[in-house]
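Heads up, the chain below is alone and in the form predicted alone; it's given as structure tokens.
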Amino acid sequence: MAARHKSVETKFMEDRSHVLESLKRLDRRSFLKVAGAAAGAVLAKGLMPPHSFQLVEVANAAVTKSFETQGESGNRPFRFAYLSDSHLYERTINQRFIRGAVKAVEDINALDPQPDFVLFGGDLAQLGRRAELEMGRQILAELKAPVKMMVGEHDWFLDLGESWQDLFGPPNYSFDWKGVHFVTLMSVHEKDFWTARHMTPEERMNTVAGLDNPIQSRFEVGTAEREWLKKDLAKVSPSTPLVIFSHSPLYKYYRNWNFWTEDADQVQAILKPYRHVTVIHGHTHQMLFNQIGNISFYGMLSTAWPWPYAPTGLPALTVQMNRADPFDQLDGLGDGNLQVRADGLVDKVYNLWDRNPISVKADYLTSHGKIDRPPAPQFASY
């Protein structure tokens, strides 16, 4: 038995070394396929290490001096939770992503006290099918807290948003909560590349899903949405804190993978007059931090799979998450929550499912990394 165990272990290490070396040569399109196959091989051998899941306990956001002088009419600290990028297939195709979304819902339901609301950050579905969106709605309906929805490109481009809007309402909306103005902004429009090519809806969806496909255009908020944003903010005082929910980053990270918003500069100009602005985005499936002028940016985790960091364009303030094990299907996945302070800035907790939570304070971004720097990962990312 001992000899047999040693042989299996040796074979496992050889397979692991081979895949790690192969991953260095992969393009983004091939990454998920190889990593998924590797995870499946290890599971088949019964060698997947156990996980230690840790729920997040978050103290109330700090009450600042400015809040103490404002009284009940001023900003009040609160928190909300987030989920993003579940990429649900129908159950007969892929149940692992469904389990990831269900677990995230259970984790958030276990928080005590409950968050004020839950933001879903887009890409609920993988192929934009009505059945995928309806299944996602059923999963999210189990949340105890109210849910705010944001659309992603995977939810939109099969039928150009018809099912999404029927199930969840308009992709652009705003609301006020405890002294903060929240805006959910449609940011994944693309210029029409499909009509002249006589693409079917499925071909259009598959093209957009392959983010490094040169046929498609880049994401943009678009003229109509930028005008909508201007009108929405016209009634908001420059001193009112803003939190913007956007699926794609409202800056230019890496164009080849469409980690990019073409008209980001124009959107930033609209937000420039406001004292405190925080943008929460999904899409990139990774921890990302950025600060541009008065705007703080946080990238959200996925419940489906992690993406590698892009080879160029990574914001300088980003402390990369530790994703060193392609054999671990949960490595780099998670949910989290955000504490909105009395001054309107946001402290964020990333709850990666197989490690301790990582806290990123607003002061780290607004100081451009001079204070409150998050700890560096113990292992290099890939």
Second form
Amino acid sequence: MAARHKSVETKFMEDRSHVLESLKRLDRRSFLKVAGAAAGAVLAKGLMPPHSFQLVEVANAAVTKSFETQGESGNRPFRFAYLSDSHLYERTINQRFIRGAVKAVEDINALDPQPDFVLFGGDLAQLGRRAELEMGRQILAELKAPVKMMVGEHDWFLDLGESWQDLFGPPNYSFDWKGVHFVTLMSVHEKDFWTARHMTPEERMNTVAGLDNPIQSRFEVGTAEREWLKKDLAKVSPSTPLVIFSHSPLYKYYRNWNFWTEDADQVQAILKPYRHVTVIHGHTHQMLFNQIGNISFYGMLSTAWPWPYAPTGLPALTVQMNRADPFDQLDGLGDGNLQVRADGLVDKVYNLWDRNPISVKADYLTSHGKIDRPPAPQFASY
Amino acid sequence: MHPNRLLSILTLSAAAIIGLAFTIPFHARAQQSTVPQSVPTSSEQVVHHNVPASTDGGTVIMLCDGKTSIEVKGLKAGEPMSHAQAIAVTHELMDKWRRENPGEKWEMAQENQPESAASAAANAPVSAAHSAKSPPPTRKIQQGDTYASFTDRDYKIWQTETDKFVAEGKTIFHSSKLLGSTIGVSCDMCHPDAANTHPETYPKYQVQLQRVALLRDMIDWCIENPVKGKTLSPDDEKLRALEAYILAQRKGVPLDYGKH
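Next block: the form predicted in complex with its partner chain, after the form predicted alone:
Now the complete complex, all chains and molecules, led by this one.
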């Protein structure tokens, strides 16, 4: 198993995060000295000229200090990590996507201290096959921290969730952790488009797997699960921070590619009474964030392939990631980690492979872009 | 062409068509209502200019309209003309074309630069299916020129043919099998609706290819990697159809060669 054999990329990223971690532990005076050395090391490794990442990370260091103090309601700050959208084919068909998933596992295992848990953001499999899901489970089993599973449409539409639930349990559930209430949703239900068309399970799966295939229905949480959510939240006080995991974005970004949740408005209404709500979603394979009322939204990166920004509907607060380099298999991909602050808001780090990591502060979103703006892209989509 | 050779090509292409038809995956079949299932023919007959024979041993030169021709006296086949003679011959050809097409206006490209439509162009990609925008010329406006003699029906047929070709490209773009992928990967997985393929920016220098690339070079590169299939030759029907589909998704976007 590849966890015992480290890829070049992983070794490189380890070196880099080591430098960054040591930077955080420095006082001001020694900072400049080491920052210079770090820049030299980074240059020697052929990375882009040093710019944002040292500064961004040092800014983080200040925040990290305040994490260590106790939160207002006695909540303790903590960190969790994610990997998402690995789209695994069976080993005999495609190894590239497997390498991506394994690399993310290595990344997360190298975090020190370890995250409290790891979210898998959905679309473990490419075509919902049992063998794909089982291999995915094997890869995720290498993670040192406990794993929270979420389902995606690629996992579901071959057998309507039979294998996935068999392997991982119910797709929607909630739990409490260090003062935060977490809810994982199954948000990729689709209205039946297959029966009337006499589709086989494979045809149904392949239709859903085609992002721009217009035959399929739009994603939804659905009436039954919205009722379940209401009931689940009935016992949670409005001052308790909420973090919601959802594969689809839980807002309306771009309908044609199902960057979209049909009943997003109803779900948002259920979350409205809560002071701090953070939605972490998969499916869109890009740096993506949004703020709607009290709700902050973050899209996760994929470990398989990046997706272009949709031609319309991109939230104004999103700072695009640079367009991916088609000549670099890992570019535009990555994993990430999330720092839950004592007040329940969530700071997020996009750990973009082969690039400098990018931090997106909760304050950037809750201030509607007034402070902490992440660095602008050099190559935006057009 | 020798009749036997023609026959064997026809047989071969029929085999190719059948072969492809078998490999259309259920994915493509599921899309039946949007994508016509015709399959690229790899040897559709290419039409050539039907140049009249020379009457007194010179060389017959024909215009791009496939009709207007003159004979250059004393010019042997394969013999180059002097620059001055070439200019004289092209002028003579154009004069003849003007005489035969009174009322037809010859427009200079430079005088015809489109207004900058950059802002409009940034909008959503246009779907592949659209009918000819400008209405066919009617006899009331101009008479006698070649294009005015075509009817609405002709335009519809051409548009249908074009859309069919684009749809073939769409099928290939969405099918790892037709692309010859050895790893189950198709273009749409990373380029829904051909997004981020930017055909309007070609030709442009691609450092990794170490040359000025045309769209087809980049398509071929992507077929080889990440799709991991075999590259297609520039006149391969599949490559032509892919190019057609990709371009059709960017209708209305101004050409901007060299952009990165």
